[in-house]
Structures are given as structure tokens and as C-alpha cells.
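A single chain, nothing else alongside it, follows as C-alpha cells in the form predicted alone.
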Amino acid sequence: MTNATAPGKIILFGEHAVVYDRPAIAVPVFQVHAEATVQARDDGKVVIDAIDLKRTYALSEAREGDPIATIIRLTCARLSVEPENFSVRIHSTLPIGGGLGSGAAVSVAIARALGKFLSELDADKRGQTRKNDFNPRSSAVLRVQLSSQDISDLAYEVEKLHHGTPSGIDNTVIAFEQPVYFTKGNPIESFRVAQPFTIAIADTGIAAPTKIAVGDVRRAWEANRATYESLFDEIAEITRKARKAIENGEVNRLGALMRNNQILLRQIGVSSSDIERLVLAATTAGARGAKLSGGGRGGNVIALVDGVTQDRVQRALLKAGAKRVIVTTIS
């Protein structure tokens, strides 16, 4: 029996403009997960167990698109391995469409689950061998090793039936779980937190499937090209002055940016009356500022606290409306 576990995530900044090949700030949230265990059969099938939604069927029985049974078929692929004699049971603690990169880190959990089963394997096989002395050209022995560059690339594979257009923005913080400054088509680029801080996540309550959000955002950007790439670079300047403030310590100055970029993303018509509700329950409160995270139209709202203000801002996000809150500390 194998384990492995892939985190949340949040966008701090950037999120619809990193489509349009603008950069993102992504970091990874601990406090949720999802969670894949595969263990051995014996009888040629694979079954999946999907807790969460109280489902258990066959990987020949799963309906085209199925996005567990479609990581399974690419991870099996991927190590050119026939998918047989094997479970997968997977558990969540992420909202399903709470923005927080629920499908992408069960896709994660699951392609690194099933690498590290396929491992051992390989290793027992080896074992075997050598016990055996049999010939390992013969043997089927496998050659299993998935980087997190790897899984990152299979679980934006997934995403693309989630979101259609994806940036592939949470495939990677959830993949690499680190802080990421993000633009599509480029390497991935690390950053230094100088000083860590504390992001209030709120959940709405409201499913908002990003795929659709995207979708709207692609016609509006479509009928109207120069607002929207105004719209865009605008965002863009926002998250480039976040990173420097991230990396020079200058936690005081994220404030004012997310407000800003609350105000765009409001403009590109991704926000809703749940949002603009916790937003300003977040900030009469006392943080420093807040916005939409993710694809919008419900999903999370996130909100800048500090050590004085937290509680407060917490209690006042509940009273709100907010279904949850989830207090992450960013270093």
C-alpha cells in the first residue's frame, strides 16, 4: 500500500490575466489536502474508490472524461505500464469549485501515488530477479522515476477537462509546493518571502467552476480585445509590484495591491455580491486588503491579517456569510 498527499493552493495575484500570458503569484496552503492510496489486486482490475464521492466503480467502467481515471491512464502511460492490479482510493479535504485547486491536487496525489507504487514494485521485481537470477532483459523489469516536473505536466493533462483553457498555474504551485511566480509558455521562477504573513481564506460557499468563469472571460476579451488587454496588463503591473514587496519585505504594501486588483478583477466581471460581501466584512474589520482567489463568481475570498487583526477579521468573515476560514501563514 502506497500514500501520497498534494496540497491546496491560493493565487495571491494575477488570476484570469495569467491565461493571456500575463504572470501570476501561486502558493501553496498545507491546512487542506488531497490524499491517494494505491494498494495491489490480484485479479487484473483496477478500482477506483472515490470517498468524497461516495463512488467505487472500475477504471473500464468510468465514463469518458473522468478526470481520476483519466490521471491514472496518463500516469500509467507515461511509465508505459498497462494499468491492472491495482485500487486507488482517494480522499479530499478541499472544496470542490472553492478555488482552492481541488482537481489539480487530486491528480497530483494520484500520479504520485502511483509512481511511487509503481517504484516499489520495480524495486520488488528487481529484488526478485537477482533472487531468481533471471535474465533482466527478460524480466519486465520497469525503470520508474517521476519528477515533480513530471506530475506537474500529467496533472495539467487533467486540468484541461476541469477548466478547459488552463493556465497551468495550479498543476504547478500544488506540484512543486512553493510559492511561484508564474507566467504560461515560461520556467517556473521561485521567490524569496522575506517576511512571512498571514492570508485569511473565506470560503463563500459557492461552487464557481472555473472552466465557465474562463470561458466568459475569453468571449468578453474576445468581443472587446483592447479593454481586456488593457484590463490585463493593468493586473499584471499589480503582481509584479506584489513580487518585489514579497521579496524586499514590504508585507505593509500587498494591501493597497490586492484592493487594486479586487477592483480589475471586478471590472473583467469575475466577481459576484458573495465576494464584494466578504471583501468589505474582511476590510471593515481591519485587514489590510482583500480579493477574489481563483476563478471567481464565488470560490474563496482571501484578506491580508496580521497578528492583532486576525480573530477579528475572522469572526467577521464567519458572521458574513463565509462558510469557513482558513488562517495560512505564507513564508
Second form
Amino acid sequence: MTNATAPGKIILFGEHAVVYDRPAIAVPVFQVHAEATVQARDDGKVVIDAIDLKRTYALSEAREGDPIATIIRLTCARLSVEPENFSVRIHSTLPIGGGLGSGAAVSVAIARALGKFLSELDADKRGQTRKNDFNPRSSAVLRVQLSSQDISDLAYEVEKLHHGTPSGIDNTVIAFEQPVYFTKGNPIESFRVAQPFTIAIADTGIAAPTKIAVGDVRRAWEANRATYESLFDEIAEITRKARKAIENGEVNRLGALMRNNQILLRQIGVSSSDIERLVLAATTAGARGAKLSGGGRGGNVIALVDGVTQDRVQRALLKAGAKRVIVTTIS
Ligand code: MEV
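I've shown you the form predicted alone. Could you give me the structure of the form predicted together with ligand MEV?
Entire complex below, previous chain first.
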């Protein structure tokens, strides 16, 4: 039996604009995770047990575009193995459509667990075969282990199937498990967090598929390119300033940058009354800044808190209707 997990993520600055080649900043969130367990079988089948969806089904019966079936097939193909003789159980504490990267976390957890399982199986096979005069050059059994980049690339293929035009930020931050300054198509850039800061993450409880928000923004951009390009430029400027502030330990500058990013997200049309209510509750209770995180239209709101404001902001968010609040420190 082989097990692997993958964290959630939040986007601190730059969502949506990142789809249009602007930079964004994202960090992993370890308080939530997806977990995949792979177990050997001997009946030739591949069986998927999606615990949260209360569904057990054979890979051969998966419907077209099933994300779990897709990541299993892609991972096996990447390792040049036929998918057979294993079951995959998947469980996630990430809300679906919550902007925390649930789809990418599930893909990454499965690719990691399956990659480990197949390479362990492979080592066993190699041991057995050697005893019988195995010729190591004649077989495909000397397989490579999957790197974080391989896993990110596999998860990105699934993201493309389901999000249309994903930037790749979710699979990247989740596969690498570190804060990233991300620009589509470029190698990841890590950055120094000079002074730790704390973010409260509040779930509106409204599941909002990223695909729909991203598709709506695409249509609005097509109808009004000049306006949207300049909104994305303004977001990019905020993201660049935020990176500098984080690297220089100027945490007090982040609040205003979050507030300004939220104004622009509202203008591009991805906020909602639930998001605005939580943003207002957080800032009224003392958060230095708050904004939606991820696709918007629902999902999660993030608020910048400190030792003094954290409890007050958390209580205010719950009172304003947040379904749960997670507090995470970025360091
Ligand atoms: C989703 O977490 C972030 C978006 O910018 C979409 C993407 O980057 O693919 C809304």
C-alpha cells in the first residue's frame, strides 16, 4: 500500500490576470489536503474509490474526461506502464470549487502515490528478475522516479481538460509545496519571506467552479480588450509591489495592496455579495486587507491578520456567514 498527500493553496495576489501572462503569488496551505492510497490487486483491474463522492468504479468504466481516471492514465503513460492490478482510494479535505486548488491537489496526490507505488513495484520486479538472469538493458523496468516538475506537468494536463485555459499556478504551487511568484510558461521563481505574516482563510460556503469564472472573464476580455488589459496591468503592478514588500519584510504594506487587488477583481466581475460581506466583516474587525482568492464568485476570502486582530477577525468572519476559517502563517 502506498500513500501520498498534497496540500491546498491560496493565491495572495494576481488571480485571473495570471491567465493573461501577468505574475501571481501563491502559497501552499497545509491545513487542508488531498490524500491518495494505491493498493495492489491481482485481478487485472484498476478500481477507483472516490470516498468523498461515495463512488467506486473501474477505470475501464470511467466516463470521458473523468479527472481521476485521466491522471491515472497520464501517470501510467508517463512511466510507460499499462494501468492494471491496482486500486486508488482518494479522499480530500479541500472544498470542491472553494478556490483552494482541490482539483490540482487530487491530481498531485494521485500522481505522487501512483508514481511511488509503480517505482516500488518496479524495484521488487527487478529483484525477482535478476535472480533469473535478467538483462537490465532489455527491459523498460529501469524507470525514473517522478520529479515535482513531472507531477506538476501531469496535473496541468488535467487542469487543461477542466478549466479550458488554466495558467498552471495551482498545479505548480501544490506540486512544489512552496511559495511561488509565477508567470505562465516560465520556470517557477521562489522568493524570500523576510517577515512571517498571517492570513485568515474564510470559506463563503458557495462552490464556484473556476472554469465558469475564467470563461466569463475570457468573454468579457474578448468584448472589451483594452479595459481588461489595463485592469490586468494594474493587478500585475500590485503583485510586483507585493513581492517587494514580502521580500523586504514590509508586511504593513500588504493590506493596502490586498484591498486594491480586491477593487480590481470586483471590476473584472468575479466578486459576489457573499465575498463582499466577508471582506467587509474582516476589515471592519481590524484586518489590514482582505480579498477573494482563486476564481471568485464564491469560494474563499483571505484576510491579513496579526496576533492582536486574529481572533476578532475570525469571529467576525464566522458571524458574517463564513462556513469555516483556517489561519495560516506564511514564512
Ligand atoms: C485559480 O486558482 C486561479 C485563476 O487565476 C485561474 C488560473 O490561474 O488558472 C482564476
